[in-house]
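What follows is one chain in structure tokens, specifically the form predicted on its own.
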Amino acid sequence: MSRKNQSTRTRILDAAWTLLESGGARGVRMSDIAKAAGISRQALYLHFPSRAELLVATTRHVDAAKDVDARLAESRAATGPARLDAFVAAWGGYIPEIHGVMRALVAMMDTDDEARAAYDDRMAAVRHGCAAAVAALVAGGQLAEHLSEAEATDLLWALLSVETWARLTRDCGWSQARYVEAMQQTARAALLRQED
């Protein structure tokens, strides 16, 4: 891709990350992007044909921009405990970070296809997360006996849900760091088996 394309391409998903960041809850549309990059709408569905596609790569975008990998180094070299502790700091530390967009697209997601593709995509992603994490506890043999890894996966995935961080620290006030370490508490004595 040339310099140039690369150059409008990243103002495009610039342009979607703000309008999604402030109050993209009444909807985004691709002629408001296209505004918002000062391109036209034309150029804007030369990079991007759908705005399905438009909406997953603004999502990889922040994620890119926010260096997803580094805060992440940390959980995939560790195992075990170590690494579930690594991984729900990591994503916790993270919630804040991207709330805005993601609020937007569950507000968005009931009524508009494009923005539920999106957020699946992103969650997915977590998904994977935890599911590495669970993985971790079952080759070091430290996964509760009660929950297979796919259950154990689940209870990890929903119990790290945006939502769940909106209505701690959000509704209820906790601090981002009681969240944190409250969340790793929870995750060990919901996953770890239990020591005789």
Second form
Number of protein chains: 2
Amino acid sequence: MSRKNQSTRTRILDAAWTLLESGGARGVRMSDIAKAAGISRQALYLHFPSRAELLVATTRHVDAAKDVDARLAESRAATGPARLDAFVAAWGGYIPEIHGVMRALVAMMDTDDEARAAYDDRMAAVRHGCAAAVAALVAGGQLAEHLSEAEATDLLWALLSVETWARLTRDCGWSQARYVEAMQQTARAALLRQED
Amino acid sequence: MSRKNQSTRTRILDAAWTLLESGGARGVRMSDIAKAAGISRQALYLHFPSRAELLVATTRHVDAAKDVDARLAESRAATGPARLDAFVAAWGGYIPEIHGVMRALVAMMDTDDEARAAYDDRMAAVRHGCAAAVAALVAGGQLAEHLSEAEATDLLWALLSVETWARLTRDCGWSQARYVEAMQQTARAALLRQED
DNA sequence: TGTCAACTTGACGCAGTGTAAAGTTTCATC
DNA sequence: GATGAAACTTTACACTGCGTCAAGTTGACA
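Could you drop in the structure for the form predicted together with another copy of the chain? We only have the form predicted on its own so far.
Every chain and every other molecule in the complex is listed next, the one we just looked at coming first.
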């Protein structure tokens, strides 16, 4: 409630975020987060009931800090294929900033319903954006004949997975710009009706 | 060494496989595997030094049982775009059979070098297949101009990830056949020079 | 009959999460 | 300035799952 409480909570979330994002291949422990936040491990439990809920809160914290909604909203301005490009660029550009947090969430998903729900929630938001981009194609009669609107949405959503991003940028060494460009190209090739 | 030893080892691997594949969303424990194999938990350690090595051995066991090499070899017969289709069908058709095992491997990757190495090994094999399929396109002058041979390989490899398969079939409810068809379509659209 | 390998039982150490309880600091308020 | 509440600390412990250890049991084979 007090300002000090707020600030400690924020310090915890920032610490978790930093640890998850930078390095953190080896699982980030509660004690790591506590140390980084400058408090005792037990004090974490005064603010968050479990590791899962701390991680979930961290994703929300990052969303708020990076203003993901505003960014995705921008892509809504364009129409047709340009909208597809804009959405791919917006979401694709956001992935590197949440990669670590998403990774942790995915790792917990198998054993924690809280984490699973948070992940599903996030995915639903992305899917919603995909659906809107596909709808823009349908409106312009530009969707490939061999795909239903739902299938095109599924395909785009699958294409824009964090894992795919990680493979291309982390494992294959692509630059972020190259990734976005290639995904735009691929999404267009996969979803647009071929007729120049 | 003895036949009985062999058979116990095989029973363990089959048990692990079954558990990982069927259900097993909640992490599969050593005690689960032991119970399923009909031996004590401790006896597992007479055959495998650690959970990681048991999982790695399980992937090899599955590979041997399903004869992945022979399946992928078939795709080498075709040329040009047909080869791309054949490879996508071969690997894509294999994914559902190793999904559970791969999942477990990925989950361990973060904390275990053994598992990481096994995963990298498997990925290298898939990448090799991707590279060969792309090379067949290059040989026929059919690769899209905007992609280098290496980039096309990266892209195909990213497209054929287990995660992408899981999203489409598990999360979106696509049939295996629809998945393969859509991936062939998408790979062609993304990689082939457009010129009809 | 002895012995060797495979297996069992039971106990333990270790890491990491989460809980519990008692003590300390800080700060607002009477 | 004493009182009391909130935030935090320290210490300790329960629980799960992995991995180790040691002392049996069982069965096959020489």
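Numbering follows the first chain given and starts at 1. A quick note: this is a predicted structure, and the numbers were derived from the prediction, not measured.
Both residue 127 and residue 155 fall in a single rigid part of the chain as it moves between the two forms.
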